[in-house]
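The form predicted alone is given below as one chain in structure tokens.
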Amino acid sequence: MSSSRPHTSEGVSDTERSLLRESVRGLLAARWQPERAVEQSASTQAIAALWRDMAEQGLASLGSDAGEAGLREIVLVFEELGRASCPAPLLGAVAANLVFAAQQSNAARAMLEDLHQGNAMVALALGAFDGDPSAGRVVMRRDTLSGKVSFVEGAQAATHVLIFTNTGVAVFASDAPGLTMQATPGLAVPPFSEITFENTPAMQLSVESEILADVALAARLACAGRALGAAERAFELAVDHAKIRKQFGQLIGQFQAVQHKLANCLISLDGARLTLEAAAEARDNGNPDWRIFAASALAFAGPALRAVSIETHRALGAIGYAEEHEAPRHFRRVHADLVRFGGAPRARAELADALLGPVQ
């Protein structure tokens, strides 16, 4: 594996990246306060209103122009969404922007225009590129779609669904005939959905499988970035709690066992952040080995962030179980995001293939 990183563009400066973080955090602080996050997450109207505000700030265009914002900026924004427990439909938007950026189809361009104006919200299903054998498959026959996909994020509020197929992508309205959608409650909030198609009319665009695999890997990194943000926020809550909570007459932050566990959490958070940033930067710089960097980041970040989530949950004690508190939301987000698309086991298998070659 080569560690060289040829630069293909100047990219975004650290100052601009800091401004982006401040802007996104400020928007979410104003529109997605922790005390209302549970209520708003269940409201499609609240999600749609937030999405229009995000579109006004240009966030709905992330991925459409690598010269303005690359994967590193995408991961940064997802990190902020994780901190705020915010289910904004950015994953589908990023995928649509990356896939359709070079498309000349009038229908694709019209959809992107609606997306960038905040009028469209896209749910993403990776299909054959998901990595989870339970994610389902679809078959495109002429202009109709049949099959089933599972673990679709944000489908309940979406206006469109984007599905990766073996020959390209299929796009259709969420109220298209022949479509049945069912929420599947679990760790994720709002819940994922299972979507069944029976001769559902859809727009099909031919896209090379290598491009689809590239976009799918970017989506995996984005979800890991969101898990990082959730774990960071939970860690901050645990540290603040350790400074004020007393047990046996002294602050629990003065107990060596608590100190060591929180120190290990900080190390894991920093390590996860560095590996994810390195993988995203490698892609932005055109490094041909960026997929290996990405697999390494996912293989490391998965176990590291889950360990942080568990330790901060323990440090918070009973608070970590109180649904009125924001801590349980971060716990769910970390675990929901890190098991998606095959999780760390898939990443380790990809690394093994890169190092040793595929199993014969």
Second form
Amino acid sequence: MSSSRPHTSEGVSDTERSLLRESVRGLLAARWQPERAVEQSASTQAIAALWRDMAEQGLASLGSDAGEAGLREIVLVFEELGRASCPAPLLGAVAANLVFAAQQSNAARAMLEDLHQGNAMVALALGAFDGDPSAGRVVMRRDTLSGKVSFVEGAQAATHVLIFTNTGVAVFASDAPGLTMQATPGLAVPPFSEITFENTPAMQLSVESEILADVALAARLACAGRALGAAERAFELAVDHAKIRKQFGQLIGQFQAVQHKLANCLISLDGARLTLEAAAEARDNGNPDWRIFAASALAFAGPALRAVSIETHRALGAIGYAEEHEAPRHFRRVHADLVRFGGAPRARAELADALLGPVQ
Amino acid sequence: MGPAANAFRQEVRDWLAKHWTPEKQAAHRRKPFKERGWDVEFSKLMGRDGWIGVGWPKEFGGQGRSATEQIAFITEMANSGAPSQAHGTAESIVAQALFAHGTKAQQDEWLSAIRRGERTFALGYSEPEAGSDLAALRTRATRDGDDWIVNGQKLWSTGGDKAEYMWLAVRTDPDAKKHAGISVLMVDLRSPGITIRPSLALYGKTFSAQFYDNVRVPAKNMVGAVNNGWKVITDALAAERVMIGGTRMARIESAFDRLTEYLKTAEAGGKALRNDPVIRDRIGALAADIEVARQFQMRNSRLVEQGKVPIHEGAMAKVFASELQERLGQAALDILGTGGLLSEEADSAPVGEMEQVLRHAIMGMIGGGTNEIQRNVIAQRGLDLPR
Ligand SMILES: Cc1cc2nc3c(=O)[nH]c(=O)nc-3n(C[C@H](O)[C@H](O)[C@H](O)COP(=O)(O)OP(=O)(O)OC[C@H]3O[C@@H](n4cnc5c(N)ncnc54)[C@H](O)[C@@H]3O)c2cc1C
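How about the form predicted in complex with its partner chain, since we already have the form predicted alone?
And the full complex, kicking off with our chain again.
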């Protein structure tokens, strides 16, 4: 089982991690400025151009070599994407890298090369591993695939689609015959998409379901990391605001009602960060209990970070409620990422399975 | 937890297996609840074998264990149910203060007695007019030759009816600003002029009011310089928080383990409780929260090991764990129904001490600085919000 495979991250020190954080933050500060982030997120060209820059920094290979970067580093980069409200197609890239690092495939090599050079962008559908019962199903018949998957992020800009099936994974070009895509607008911005397949020819690879489950869990942690980055950024804006905004002749940050809510937010943010990092670290150290730690982190982060996001808005008042302010995009990101893939209820169920045994 | 800590844990377990025998456990359980946990003879036994002062620096006769190992030790002790309250306050709070502020003579005399389990303490901080606003305390000490003469009243001292000494905060300069006129005395509770009045607190143990009427305390029992007591108290409070945090977590984890063990086989109306989706959801949420609380506690230990004092981090751990304890207690009552109201003293109680978990949670939210005060600390020290 993949669980016992040691993912040593001995090569990655705390110093290297903070350098990684700085470099990603620097890149995004230059290329994905808050004033233009929403507009750029709607442009597939802007996303593609950024992706090439990220690839140049080696970020498109995240997950392909556990010695270079483990789950801790993956989560860290997702946090930075969340802070910057950047929809770079990293989720599909990381999933592809993790799957193909566990399961070598000649057929996938060309796609991976394109991916690492920043030419390919992969949208990810977890299929049976999604955790959301409405996320759709696909059926493989010989070399073609039929069915529908929903709630796929980054599909509009993607060059490829990676789908988890019951027997492994399938990869398509996004212009493959019989493949249609439709954006589904909602709280998530950019919107999710629905992808329909009708006898679409696919490259398939059989992969053990334990490996797929672990990659899916890593993807959930990555998304929680992105939500954490977004929640934390919005919270910082709220704290800064509380230190300059005056009402009734005093700073609103002096009101104890405001102080206590912001104190609660800090507890939630730190709790989410500590558990997320502990889960990722456990996985990188090959500790099989990492799945329990991951479920704990996800079960906590869901309600806690969503509450932070709400409190942030309350502290900012109307100024933060305008879509041109940064806060709304973080609100959207936090909720979309934490409701996705079964969210906290699924994580709580996983913990109950571990503690009480599965339902009989 | 690394291999060194695990080996240490085993050492603790071996010692407990040998000395916290089934006979002693049975005798302990026969005592009324309010008497449990405070056992001077057992403290002396621990002292004899070097188990008091596990985290003290070696220069003071301790084992010099890391914060992580100390937590392992506290956890093993709490899980075993062995009594450690008699020496707990002296070992943690009094000793911490003596390391930093004691004279050489005080360190030589008091630390070695504490380490042997021979000098027990309670804390005398709170007063009728000084709860959260501790610096408003009024108990007065005036100098008379080689003695201080103490007059005043203290409240809610845990173990105050059992301890031999009071770690007493007194006002020595009534004209100075309120934080600047405070000093700390170690007061022998057998001195003439002291009246102690215990009352039973909701969690099942006593705390005591004390009245001081012209009580003479030798001047050599003052810790730190005259009027420098606020510093002595706040340094020691940080230590208190880490210690209490460790004990509280161990209690929460063992109560949760008992609850989940029970749920594995329990039935209601012919249905296995463990299959109930509402119960499963709540157990999952609590498990996640326990992991969060553990991570907060581990962060505190890491900070202590780096030589830092966790201030707002300590406050976060305390707030989160005490409120988690409340959620656990409330969940247990919902899950167990009326049976959850029975204490372990009732033979038919489904899981012992679950209602006590809830009663005890309130103490955690009030004692050691209320959770509102902790949130002030988090906001003002952690987030730098304006006062
Ligand atoms: C079981 C138990 C054991 C104890 N053991 C000891 C002991 O051994 N030694 C000892 O000296 N004391 C002990 N105490 C006392 C404890 O330290 C005090 O109860 C605590 O500091 C709070 O003081 P208070 O009870 O007077 O409440 P108050 O200070 O009167 O507070 C009442 C309410 O007002 C709120 N409040 C007060 N000030 C503020 C503020 N600035 N901002 C927001 N809210 C505020 C509080 O949070 C609380 O909700 C113990 C208490 C308990 C419950």
